[in-house]
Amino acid sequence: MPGSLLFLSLLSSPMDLSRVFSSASYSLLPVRSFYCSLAFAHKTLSTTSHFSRGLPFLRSSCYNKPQQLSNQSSERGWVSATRQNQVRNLAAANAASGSSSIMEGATKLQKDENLRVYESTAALTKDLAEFVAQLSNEAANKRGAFSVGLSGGSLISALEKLGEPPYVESIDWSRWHVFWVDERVVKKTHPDSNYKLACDGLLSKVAVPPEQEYAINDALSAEGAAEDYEAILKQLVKQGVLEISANGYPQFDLLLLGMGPDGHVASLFPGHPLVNEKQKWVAHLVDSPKPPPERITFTFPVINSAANILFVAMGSGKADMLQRVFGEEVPHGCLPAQEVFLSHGKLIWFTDKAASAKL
C-alpha cells in the first residue's frame, strides 16, 4: 500500500486529520505533495462517507469542479477538455476501428493517434527512429534546420537506433540543432549529466555539429544556468534558428519526453510550483524530489508549444503511472504527464506491452 494510503487509512475519524493538520510537524512537509496525495487517497477511499466528510476542501477544490479546471486550463495553455475527451474515448476508438495498426510494429489493440503499443523494444525503436528522421527531414527541407529537445533517463537509450544504418547515413545531422528540456546542474562530465548520457548513447555517433549541441553553462548556479539557457533560446529565435509560436514561446520541432515513475516529466514534479510557470521559457529548481537536487527545466507553455512531442514509456515500472495518466483527469499539478498536450501538432506515447499492460 502506497504510504500516503496507509498513512490515512489509519485515520479513524475526520478528527484525526484536523490533528494532522494542526500539528506543528505538518509545516515540515512539502505541503503540495502531501496535497496531490491526499487528493489521490481522497478519490481511491471516497467511499467512505465519514472519509469524504472529513476533506471537504478536497471534495469541493479536486472532485466537483471538472468544468472550472477545463476552464483554467485553457487560461493556462495547456490540458484542455479536447485532451481529457480524447483520452476517455480511447478505449471505445479502438474497440470500434477495425483496421490494422497506424505503423507496422503496433499492436493491433491501440490504434488511436496518440498511443501505439509495441510488441518489443526492437519494433518500438525501430518505429521511434523512422518516425524522427521523417521529420528532421520535413524540418530540414522546410527551413533548413531542425530543433530538438531531449530528456535523460532510458530515453536516450530508445535513440540508438538513430546511430545505426540507415539513419545514421540519410539524416542530415548538419541541419539538427539539439537542446536538452532538462538538465542537472552538475558538470558535462558528471554520470548525472543529461548532456553526458545523450553525448554517450547518440551524439557521439553521429555527426551534429558542436557548435549546435546547446549544453548548459556548468560553471553557473542553477538558476544563472536558467537565466543563461532562456537568453541562448531567445537569441536563436532571432536568428531563425528556432521558429516563434503564436502564444510567443519557442516552438521546437521535436521534444522528445519520458517519463518518471511519479508522473514528472522534463524537471517538473508532481505537486512543484514550476508547475505554475507562466512566464519563464527556462526555469530553475534547487529542491528536486529526485537527486540532483539542482536542476533547469523548459516550462509547461515551452512544452506545450512544440509542433511535435515524442513520449517513450517502456517496462512495467510505468504502467500504473501510464494508466493514471491515461485516465481521469486529476487536479492540476499533480500528474505534470497528463498536462502536456498540444493543440496543434502531433503528440504520440510509444510504448511497449508492459508499460501499456494497465490501459
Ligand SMILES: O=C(O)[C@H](O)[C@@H](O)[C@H](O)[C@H](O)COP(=O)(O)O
Contents of the next structure:
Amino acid sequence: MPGSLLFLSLLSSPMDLSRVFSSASYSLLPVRSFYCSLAFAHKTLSTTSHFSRGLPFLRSSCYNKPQQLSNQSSERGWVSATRQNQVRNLAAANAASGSSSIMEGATKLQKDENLRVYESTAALTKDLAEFVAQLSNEAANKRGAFSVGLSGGSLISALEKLGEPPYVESIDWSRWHVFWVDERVVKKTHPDSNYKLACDGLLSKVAVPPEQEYAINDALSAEGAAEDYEAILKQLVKQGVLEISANGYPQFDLLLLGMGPDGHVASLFPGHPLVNEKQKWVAHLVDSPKPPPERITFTFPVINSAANILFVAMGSGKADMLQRVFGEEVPHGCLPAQEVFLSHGKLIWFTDKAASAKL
Ligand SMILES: O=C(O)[C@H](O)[C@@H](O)[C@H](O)[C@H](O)COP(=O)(O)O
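Having seen the form predicted alone, could you now give me the structure of the form predicted in complex with this ligand?
Below: every chain and molecule of the assembly, starting with the one above.
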C-alpha cells in the first residue's frame, strides 16, 4: 500500500491529489493519514536526495524539522511520540477539507504589524499591561464593559503586572467581564484549573466583581460544561455585555492567548477535528493530547471574531514554532496558532528575543 501511494504521488499533480481527497470528510482519517504519511515521506526524501527536484506541491507543509518538536516536547513532557506522528500526518487536513491549499504562499501574519520583540520579560510584561489597560479604558468608555478571554499556561504570569501599581488602581476593574478561552474540566480548586491559575496569578489581586468572572460549571461533564458555557455567552450577548460580530459570533474586546509547543492555541490542537468546528461557539474535547484530557474551548470562528487578540510567547522553547507561525502558510489544521487571524482588529504577538530568535 505505501508503495502504491508513493507511485500515486509521483504521477499526480497537486490538483489531482486534492481532487482525489477533496470529497473525503474529516472522518476519513485513515485516508487522510495515508496522504499525510505520503507527504512526510516526500519531505524526508526531498531534503536528503535528488528527489528534491520533484513533487514541489509538497514542499510547503508542516513537516519541516519534525525533530524540533521532540526537543520542545521534552521540556513539557506531554507531547508523545504518537502525537508527533499525528502532527507529521497533518497534511490530511488540507487534502480532505479543501479549505486551504498546501501550495498557498506566505502566512497572512506580518512581522512588522503583528510581532513585537522585547529585550526582557520585564519590558514585555510592562508593555503588555499598558496595552491591556488602554483597551480596557477604550471599551469601558465606549460601551461600559470590557470582555476579556483568558487562556492558561505561562500567559497568566505575564499578566501579573496588571495586579500591581499603577494598573491595579488605574484600571476600572468593575467594567471587566472575564471569560476562559479554554478550560480544563476539573474542579475550580484543582491545580489544573485555568480559573484557579488566573485567580491565583491575577484575579485575587484586582477588583473584578466575582459575578463577572465566568468560570465553567465544574459539576458538569465536558460536553455539559461546553453547552452551559455557550448558553451563558448567548445570554450575555442578549444583555449587551458581549457584542456580536457581523458574522454572528460573540465579539470579545480582547482575547489573551498562549501557544503550545505543538502550535496549539486555546484547546485547538493540530489535526484535531475541533479545528474545523464552525457551528458551536464553545466545544468540548475528551482527548486533549495535553493533559488533562477533558477540556472546553472557544472555536476558531469565535476566536477570529475578537476585536483584539494578544498572544504571549516567551522563551527559547517557542522559537521553532514561532518561526513556523510566521513562515510559510501550512495546511489547514496543521498549526492552529497560524490560523488565528483578525481581518478587523489588532492581533499582536508579544515575544522576547529568545522566542523570536529564528525569525
Ligand atoms: O489550558 C491550556 O493548556 C492553555 O490554555 C493552553 O492553550 C496554553 O495557553 C498553551 O499551551 C501555552 O502554554 P504555555 O505558555 O505554558 O506554554
